[in-house]
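Have a look below at one chain only, the form predicted alone, in structure tokens format.
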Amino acid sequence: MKLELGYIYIKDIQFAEKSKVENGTLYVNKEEIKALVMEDQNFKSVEVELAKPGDSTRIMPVKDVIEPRVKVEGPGGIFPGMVSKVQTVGSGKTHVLKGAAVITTGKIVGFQEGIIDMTGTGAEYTPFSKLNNLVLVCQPVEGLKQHEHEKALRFAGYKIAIHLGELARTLVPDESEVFETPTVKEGFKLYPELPRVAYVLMLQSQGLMHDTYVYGVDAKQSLTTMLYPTEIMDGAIVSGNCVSACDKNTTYHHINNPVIHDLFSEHGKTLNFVGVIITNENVYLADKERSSDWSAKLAEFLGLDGVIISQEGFGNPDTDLIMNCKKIEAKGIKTVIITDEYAGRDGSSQSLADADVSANAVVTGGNANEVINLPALEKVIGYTSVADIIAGGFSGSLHEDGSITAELQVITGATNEMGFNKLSAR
């Protein structure tokens, strides 16, 4: 399967009478965006804000981050099964507003949302401080149930990202990249001497509002299966969860998965990138056994020599991670796992809730319990009042001057387990 991504680089974002992309600037009609969001009767109001790199701006609590894209050639559309009709994506051409994002916030339903600072200490820990962001602050109607609120906010983000992506449909990309995965049979013929490597992508699916969707299907309702890497790059997987901000895979993370990009960069050179095995994370032991059994079975069936495994979340999912690792290793297939750590504020506690001797090749995204101080910023988009209750915060996190003391856990993407961050350890 072959996909061409055309990048239109966005260097600035501004409000204007007409929405368009011109000379590297994304111009947005604010009232147009409001009207589109308010088509959903679950909202009583919406504010639309801008947050640019270097702005003295704090966004909290963050629900999701989505990159604007548009399918310009080939089957399907962006976010198939969620917004576009169910049709296999991952081939043809897709245009990307690279450097722009839609961020959703408001009085969110849970306590596991995060913070994005556009400048200062916090900005150094999140990749989203480097983007030109359109922020939707959506307020639900009275009495809306939590899961309905989460769904409405999620779809508002998708809708606006697709709307902005459409502005790039007829533009000539500044740069294009082509990604192609051969079939299993073709791969054997093309690269007989190269090690066969796949990526086991663990998807958060541990209960209500801990969901990830694949072609519109909640991952907890699916068995372990396989996708072409380009399907994921084309929007087949989206976030629908409220896990801790630091290691949550937002929708932006999924469509820009760095493990997939890095494997493609070595494909045909040092390895044969066979594809992506997607597997869910479960609550009950029997479900964990089933999913990890299938991961190992698929890895063996594909004749793999090596596997990279990434997880999402921490604690309970550590068991899924280790089960995948040791069962695949037992098939004679080498593994590398990507995780993060909850090793206590002094870094001396056990990093993972589970372990095994076969997990001897580990990449870490950092210690989420590290305490940081976020200075007061001039503008807050959203609500600082959640600082004491979001995961990583505590009583007294929010100070009178607007500064925040909290664990790194509060920063969206800070210890991301796809490696989409700046932290690690040796």
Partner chain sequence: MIKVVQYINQFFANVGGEEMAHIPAEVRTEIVGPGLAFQQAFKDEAKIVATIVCGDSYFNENLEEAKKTILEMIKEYNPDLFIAGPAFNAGRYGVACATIAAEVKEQLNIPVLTGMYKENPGADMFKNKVYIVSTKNSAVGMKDAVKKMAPLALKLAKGEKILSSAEEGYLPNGIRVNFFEKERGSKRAVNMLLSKLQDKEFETEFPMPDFDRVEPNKAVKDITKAKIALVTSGGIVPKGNPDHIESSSASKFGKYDIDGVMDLTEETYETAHGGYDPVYANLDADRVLPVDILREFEQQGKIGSLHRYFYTTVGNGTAVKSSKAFAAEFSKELKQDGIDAVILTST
Second form
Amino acid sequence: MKLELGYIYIKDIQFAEKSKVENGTLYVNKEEIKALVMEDQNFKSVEVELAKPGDSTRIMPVKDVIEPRVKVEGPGGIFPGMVSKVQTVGSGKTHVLKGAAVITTGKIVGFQEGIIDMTGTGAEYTPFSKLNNLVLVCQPVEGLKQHEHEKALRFAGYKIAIHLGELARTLVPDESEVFETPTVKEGFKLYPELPRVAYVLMLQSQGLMHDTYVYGVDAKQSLTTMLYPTEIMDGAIVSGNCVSACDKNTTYHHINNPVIHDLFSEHGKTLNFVGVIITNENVYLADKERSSDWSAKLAEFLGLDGVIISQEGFGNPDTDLIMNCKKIEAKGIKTVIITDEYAGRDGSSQSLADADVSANAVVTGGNANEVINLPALEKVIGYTSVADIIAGGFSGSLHEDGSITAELQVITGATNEMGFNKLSAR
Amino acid sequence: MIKVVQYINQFFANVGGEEMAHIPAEVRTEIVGPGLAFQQAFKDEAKIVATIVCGDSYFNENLEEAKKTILEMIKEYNPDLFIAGPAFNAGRYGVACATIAAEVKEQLNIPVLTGMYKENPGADMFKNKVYIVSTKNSAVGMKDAVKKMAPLALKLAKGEKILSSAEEGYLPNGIRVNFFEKERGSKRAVNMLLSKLQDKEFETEFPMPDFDRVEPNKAVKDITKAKIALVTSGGIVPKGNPDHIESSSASKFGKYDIDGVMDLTEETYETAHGGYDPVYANLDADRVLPVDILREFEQQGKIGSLHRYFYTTVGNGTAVKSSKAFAAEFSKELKQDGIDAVILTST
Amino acid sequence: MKESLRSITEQKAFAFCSFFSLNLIFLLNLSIIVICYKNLLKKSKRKGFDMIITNNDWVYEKYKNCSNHNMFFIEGSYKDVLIKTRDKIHEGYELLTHPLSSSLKPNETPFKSIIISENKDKLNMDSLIIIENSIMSWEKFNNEKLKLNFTKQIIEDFKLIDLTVLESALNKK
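Can you switch from the form predicted alone and show the form predicted together with its partner chain instead?
Everything in the complex follows now, all chains and molecules, and the chain you saw is the first one.
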């Protein structure tokens, strides 16, 4: 399967009369966006704001971040099974508004997740401070149930991202990149000498605000299975996960999965990137056993020599991670796992909730308990008063001057377990 | 001007090698051994005002006295910083450096620093108590060691923030510190996997907690017919320690014949172990290596027989790697000799 | 059908004082061959009859009258739920869900629901390791006391998340 991504670099975002992309600037008609969001009657009102790199702006609480893309050639559409039809994606040509993003915010539940600072200390810990963001602040109608609110907000994000993506349909990309995965048979012929490597992508799947969808299917309900890496580049996997900010994978993370990109960089040179095995992180222990048994089974079935395993979330996913690692190693397949840590504020506690001697190759996204100080910023998009309740926040963490003292946990994407960031720990 | 006191052993002070390891602690005011390299690295930010030279055997065998004496010596100079070593892979030297560094830190409340190879037993024992810079495994790595130790030492003396172990060069001490790598995590993961696939060395970013579980073997079916061998890390050796097994950080094991020996006595056996008070073991080595009891059992038919050879080493501060190597070697002989079970005594 | 057959076989077994299987049963008007209800009197894990240990009254209210689940309600903290679960595991019950469910940390949410097996057996090592690690995790997080002031709404939101995560686990069965 072969996909060509055409990048249209976005260096600025502005409100304008007409929505379009011109000379690297994304122009957005505010009313148009509002009208689109308000098509969903679950919303009472919506505000649309801009947040650009370097702005003295804080966005909180953040629910999801989505990148605008559009399918220009080939079967299917972006976010198959969710917004577009279920047809298999991942081939043909897709245009990307690189440097832009749609951010959704909303008070679904009282404990709020996610801060993105566009400047200052906080900006160093999130990749989203480098993007030109369109922020949606949606108010639900009175009495809307939390799960309906979550769903409405989730779809609002996709809808706007697709709407903006459309603006790129007829443009000529600034740069293109081609990604191709051969079939198993072709792969053996093309790269007989190269080690066969796959990516085991673990998806959060535990219930409200902890879900992930693959072609519209709740990952909770899915058996461990396989995808071509390029399917994910067309939005086959989307996030319904809002907890916890630092190590949940936003839809942006999924569609820009860094392990996939970095494996492709080596594909055909030092390794044969065979494909992606997706597996879930259910709470039921028997499900964990089944899912990890299947990861190991598929890895062996594919004749793999090595895998990279990434996880999502805190606590019980550590058990899935270790199960996947142990069982795959037991098949004689080498593993590297990517995780983050909760080593306590002083860094001296046991970082993971589970461990095994076979997990001898670990990449870490850092200690999420580290306490940092976020300066007061001029503008806050969203709701400030909830800083106290945000995961990692604590009483007194919102200071009178507007600055925040909290754990790294509160920053969206700070300790990402796909290895999106450069943060690490030793 | 930061005042520094340094601790080195008899070898690095050019006093002598193993044969001079018994010398007690003494103070030198002139720059000695590695002090020269350190002073050059410190430039005019710090000055080594005194160097303590002490024999490794003396330190390890007279722990309390040595610590007390050396502490008094150091106090006199009222230093702002204390550095010890680097000890590379010399086990007793490493233990001495780390022990004295920890003592100084606790008693004098000044910043301390030492350096040694990661497998040095002193590292495992003290890396969570004092900063230990990771060095190469021999004095060939002196230049590299000073390059890492000097700047970190100055930082400690000035009270500056100490970054992660990967950035500063010290052995991971159980405190996780965040920092930004040059490459993103996914790239580091791909590189790590490639190294692992190519059987190249790689370093994990998070070492799993050490479990080191050993699966017990099946129980002996009939003990009355079993051939039992004695193995000890308690250091029991024939009187005079003919093979000179070291009192700590042993570099060898001994194999001795007890054919016809029914009992270990004060005249015939002793302990070489430097890690416990030897009086009672020297009076009657059976207390550590129960030859007499096993001979009784042999006569009473409670066991099949006691093997004629016993294997011994000193477990005190001996590297895990060395212990594993010894055991791998003599276990082969035990198997060849048809041993059914081993009684392993330690202290 | 299953219920009536079972009572018949139990009576027969009782009468004969036998533990072994009944191979054939003929009912009056219907010939039904029932094959091998092996070891009927021996305790067996009956699917769907597990136990929910919880301190979340929303969970209690929802499942208290449910015949498929037994309920053990604890008037106490998250930690109390973990401790009770551990005690049960020591008795020989098996852990069915992971105690650290949801990414909410043990020092954020006050509510926890865990499912264990209905019947006990020999000590399950895996269950023990998981619950002990979970308790260690709770202790690690609660080392630093967070003085959080929760409004009624937020308390309810935590209850909701705990309930929905539990529901997700149960709905799959």
